[in-house]
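In the form predicted on its own, a lone chain appears below as structure tokens.
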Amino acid sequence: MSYLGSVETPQPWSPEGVQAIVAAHQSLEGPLIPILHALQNIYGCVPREAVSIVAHALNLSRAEVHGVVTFYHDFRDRPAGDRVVKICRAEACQAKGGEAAARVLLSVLGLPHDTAWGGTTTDGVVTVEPVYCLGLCAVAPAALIDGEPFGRFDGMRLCEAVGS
């Protein structure tokens, strides 16, 4: 499995499971940044309680590890919901709509569409995240909804690619 792919059904963390994690990584030049994209594989998130177990096997401040996580918008510690859309808020995907469309679709989902919008819906199934610029310029707005590239589309347009 790709360090970026999702995983099917999270497993339940542990210790152990992390310990074991950091082990089979810690010998790479750079283990940190392999050994948080297994954790977030295994387990759909990077755990909280992971950080210090980390921070210590690699003799880095939890600090230093919480940082690492929170600045890659990829990582999240919670799980995502089982469809992932990731809708681009830069400037060619505005100025064709796509602020305009994501209200759309964060108001069908029940979803906060403030200035700081994305989330999980309450059932789990549908977690939208933005993003500052996928380089699909041409085809803007754009989206990756599951990982595919989508396109060209109104709100309704792209609320029908989520099934909502």
Second form
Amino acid sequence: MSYLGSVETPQPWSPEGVQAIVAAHQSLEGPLIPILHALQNIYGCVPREAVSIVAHALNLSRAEVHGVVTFYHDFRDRPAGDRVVKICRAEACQAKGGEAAARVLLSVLGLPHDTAWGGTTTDGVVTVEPVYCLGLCAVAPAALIDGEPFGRFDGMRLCEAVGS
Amino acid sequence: MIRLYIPGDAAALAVGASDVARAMTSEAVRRGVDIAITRTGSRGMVWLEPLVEVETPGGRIAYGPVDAHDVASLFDAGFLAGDDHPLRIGRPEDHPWLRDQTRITFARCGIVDPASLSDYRARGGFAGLAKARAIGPEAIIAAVTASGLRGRGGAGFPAGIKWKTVAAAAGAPKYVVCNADEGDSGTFADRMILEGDPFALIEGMAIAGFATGANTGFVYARSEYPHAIRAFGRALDVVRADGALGAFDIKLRIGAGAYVCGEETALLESLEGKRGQVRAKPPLPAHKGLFGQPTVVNNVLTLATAPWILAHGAEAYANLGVGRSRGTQPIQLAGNVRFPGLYETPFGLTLGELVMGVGGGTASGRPVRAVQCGGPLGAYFPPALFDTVYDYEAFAARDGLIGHGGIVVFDDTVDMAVQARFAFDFCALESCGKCTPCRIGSVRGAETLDKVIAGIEVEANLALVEDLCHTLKFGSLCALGSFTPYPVMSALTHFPEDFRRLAAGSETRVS
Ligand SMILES: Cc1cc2nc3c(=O)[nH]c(=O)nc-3n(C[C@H](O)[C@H](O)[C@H](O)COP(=O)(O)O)c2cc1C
Ligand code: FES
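The structure above corresponds to the form predicted on its own; please provide the structure of the form predicted in complex with its partner chain.
Below is the entire complex, every chain and molecule, led by the chain shown above.
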């Protein structure tokens, strides 16, 4: 079992593929969240159509599985951009100018940074998402760029690292 | 062959530790010198990361913070022999910041090879488990109780009493669940253990399992920690292949981005594959926990400290600390602080000693205005309260908490009304939705503070905020709702002027 997927090119989903993923995890105690992680690792999201297959296999209602998928911030209903930038918006990063740095990147990318914050660029290349602490608070401000930690940045260095 | 130690800790990686390691390797090849690099955890002097250590006859000599561009000059200066260079720190353990600490939970972190069981054993690993097996469950629980160890996840509940309850509970199987959800901003100690000394946690879980009669452990790690997850998964594979745990097995599960899943009953729901909603207590998890079975839920640090207590005796631990806060606390200094990092010390220093002394004040060089202690649900303290002693009860007496040990420093550019609003926002964002005060009260709180910030009927709206805080405090199902008033009310109490910036001229405005 892979512990957590690195972001790779998502594959197109198929019912057989979903069934195989479910089968590979079904014997775990509490298999649902590991299955959802595995689906997202492979397909880049939890495909809407997969919900009923998973529900059926685990003897749950579709509403139950849907309720779980939507409860957790991690699960997406469509794949993210080619690059995923998770920027910390929590207090230690706030104290080190994280918000200002994020605003620079978001403006360059043409993404909102007000009540709405982040998202995927119209060309589908970059997704920026908020996170609340990455445990990198001693090198704040901090971000994960395609899963790799990045810290002690200002707006310019963040843009450079993202390649924007 | 010369051995180098370069952290593989995520914070070190975030500032280029792997670039430095690569540069070291290619520079060594270019110069035809034979080096080997061990990736360790971090020593916790994070402002010096990437910190490179070289093994010399006189011990390890450290250099930092090293940039990939410094590598050639380090070779030129003869750093492989420990020679002088502007970045030379000397022996890390002689550095005042490390020397003045009492490292128990973090005794090995940054030193040991986190992927090597033989290195772990050579540095005292498994001495606690061996002792535990020799003395048996009752004596283990007596030792943990006598040590005074309290839960390091935030609530500070005595670990020995929890273990005793599970040991006495009827039912099989029983479980040990390690809470590695570490969601509090400003905290990273759990992550450092998972990456830097994972076998200590594994050993602690095995001890807890043996003491309580559980054969299965779960570690619930947050998905925001991909490197910790990899490092811990690798350690699990190593320990399984070795067979050191006997019949005890540990399973690693990954969260999915929900702060509230750090709350123990929400965590159990999540492990069971459900929405991470808080359960009403009672029943306690110790009686009916994971899958309805008796379950120990402990934080990473609580469990990782148990082996030391068993190996060195309860008294050695209990002799440290003050009042009812015994032993050491791994304190995490972060935010706008000159010397951020992990500082493990017995309870009893004052907040001022920690922020100004250990932390060196702000990184910006401006005056400290506020420090938030204990994560997003913790209070903001002004420098006027820097005489507060770092101990559970002393913080509680000042309407604060030490929580998981995080201290986040802000300079005088901070706007405390914005921070208070953020606390409501965070509560709204992360509420599990089960209880109304938390779900609705937080949204109302944010809206009301928006009016305050805009200068609209400031006093009336502040009274409303206080009222909302009262409702949250007494009406919420768990501490997400009931502790959100800590940051809000402390900001209001200690920094009233920040809420009245527009008030003077606009008191007559109506919404
Ligand atoms: C909203 C909320 C979040 C929490 N997050 C964590 C966490 O991330 N890690 C943790 O160990 N405890 C967390 N706790 C505390 C746990 O509920 C529980 O007290 C702890 O896991 C018990 O372990 P300990 O006694 O070893 O501290 C949280 C509590 C609440 C109310
Ligand atoms: S607060 Fe941003 S990484 Fe912890």
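Positions refer to the first chain, counted from 1. This is a predicted model, so every value here is computed, not measured.
For this session: Can you let me know which of 28, 78, 60, 92 is the hinge position, looking at how the rigid parts move between these two forms?
Result: At the hinge: 78.
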